[in-house]
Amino acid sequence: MVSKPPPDATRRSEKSRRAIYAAALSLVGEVGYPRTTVEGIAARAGVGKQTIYRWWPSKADVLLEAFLDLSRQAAQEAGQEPYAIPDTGDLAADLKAVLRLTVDQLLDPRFEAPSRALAAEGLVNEPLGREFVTKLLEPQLQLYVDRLRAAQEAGEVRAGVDCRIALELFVSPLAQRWLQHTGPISYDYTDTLVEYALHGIASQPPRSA
């Protein structure tokens, strides 16, 4: 009789794993991130409560490490893995395609809610909107400091620009807008964002002091 070969680990593992994503993300969608508790997401997902915390040590890492994935997958789904934001020598073009890619994800229904959720949690939460910002935010916000510095060397933006402060001129407003539902979100939004940002509002440029 031949025996069959033992479970195989790593899947099962991954199996979990995925289904811990999907419970912390559902769950602080529908309650919140106060009512969400590592309780509720291993009975989501079908796991013991010390599966969660053997890889995990709070419900704080698990949203943010299944909001990391989520991100990762909507880049793939978008052909932009590992994500990126793309250098074709066409600054306004790259800012664009990057940022439409943004809307995107920030219309999708397994990103809004409980980005929403962790979004205001973090208002009020100080410890967990700084791990929010310093794990999520911050690394995504590199990258486009990195593209406008690449365009700063290349001629396309004028020295002496902070690349750090230039960046909130497209980004911030997207992100307030979607916040505070000021208006609408999309292409068209975000494409004018950059050609403002880019290319200013003025009717002339100022007189030389």
The other form holds:
Number of protein chains: 2
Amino acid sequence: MVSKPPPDATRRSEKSRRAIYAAALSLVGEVGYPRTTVEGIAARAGVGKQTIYRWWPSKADVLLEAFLDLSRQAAQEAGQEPYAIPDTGDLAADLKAVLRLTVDQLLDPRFEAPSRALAAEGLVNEPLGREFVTKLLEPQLQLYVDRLRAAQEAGEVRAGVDCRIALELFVSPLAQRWLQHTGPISYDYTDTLVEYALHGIASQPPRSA
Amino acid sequence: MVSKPPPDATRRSEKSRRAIYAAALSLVGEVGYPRTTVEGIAARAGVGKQTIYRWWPSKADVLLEAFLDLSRQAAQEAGQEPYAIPDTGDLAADLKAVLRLTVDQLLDPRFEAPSRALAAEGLVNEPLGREFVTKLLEPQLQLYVDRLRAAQEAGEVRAGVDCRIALELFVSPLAQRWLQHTGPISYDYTDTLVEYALHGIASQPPRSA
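Follow the form predicted alone with the form predicted together with another copy of the chain, if you could.
What follows is the entire complex, opening with the chain shown before.
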């Protein structure tokens, strides 16, 4: 068992950690990923460079944790458990509720600039893109997989549907509109995506149903 | 009426135009949008800078036309009409066919690096992103709108479905997997997206049907 640091040191560490997260997010949003440095983050956070290197091996790792922390905060502010999608037994209602929260988050200025900067870098820097997908995006998508599988077991989703693909029918359109400015995003829009994804757009039932 | 240039001049112009398109696409794929310059494109294409400025006001305009030309070429090589989605009367088959072509194009190395570079810039450079969406992406998406509306008139798609949103159920997942490396792309994958989008993933019919 690791012995706890004294309360004062813990408070100081926590304060530094918060300052470093805030500095990392604001800096990457302002100057982009390539020009964000550990030195720049340290200067803006008012800590020594060695304080950052003591906790994280690289700027990518600082940013990854800063984003994870931002997601946790957003969930808490919305009165939600982080890392869970509610299961009220009504799949459509649960998906609509969580997508409405995502709309709020995407339109939150604290989130917008740093997320865009990181996503842009991920498009052209494949190792970084893959790391952030693996550690940040994919765990969030797995929450949808879990919720859809529960619905499948309850008979709400057709047997045989691949839940990892199915979630993309409502998650990816929202992501693309936000990322590429291909259209406005709103609660109406995400509600509509859920309806279409659940019930399809065809007037005929599937031939295999 | 504008008088035609003599045939030799036309051939020379056409050769320069092709060289400029190829130079612009390869350069942006190698060094990214911010470091691509008209001077750099001219040097690589073996033409004078003034030749480029005679035809296009900026590097963004050269790139826009270079991408439009690339899409036309890809359609022709696949034996397709550019700017049309076939209408055989079978919506699922037509959508699957055109998405399979898109998979081929996304995996084509001529397309990959320049498209990624441009998309990355569009995420953080909103005016450029919006210009390319308006001139390049949205006209392609409108082809899906047209095909879905025809299906709606034929009774294959539910009345009341918003076709501009509906197309995103299969287009956006493919775009996100390709852009963000969130999963492999294949014919099987896009076929599955079409099935899910048309017939939904729920085991119950929509309450409003």
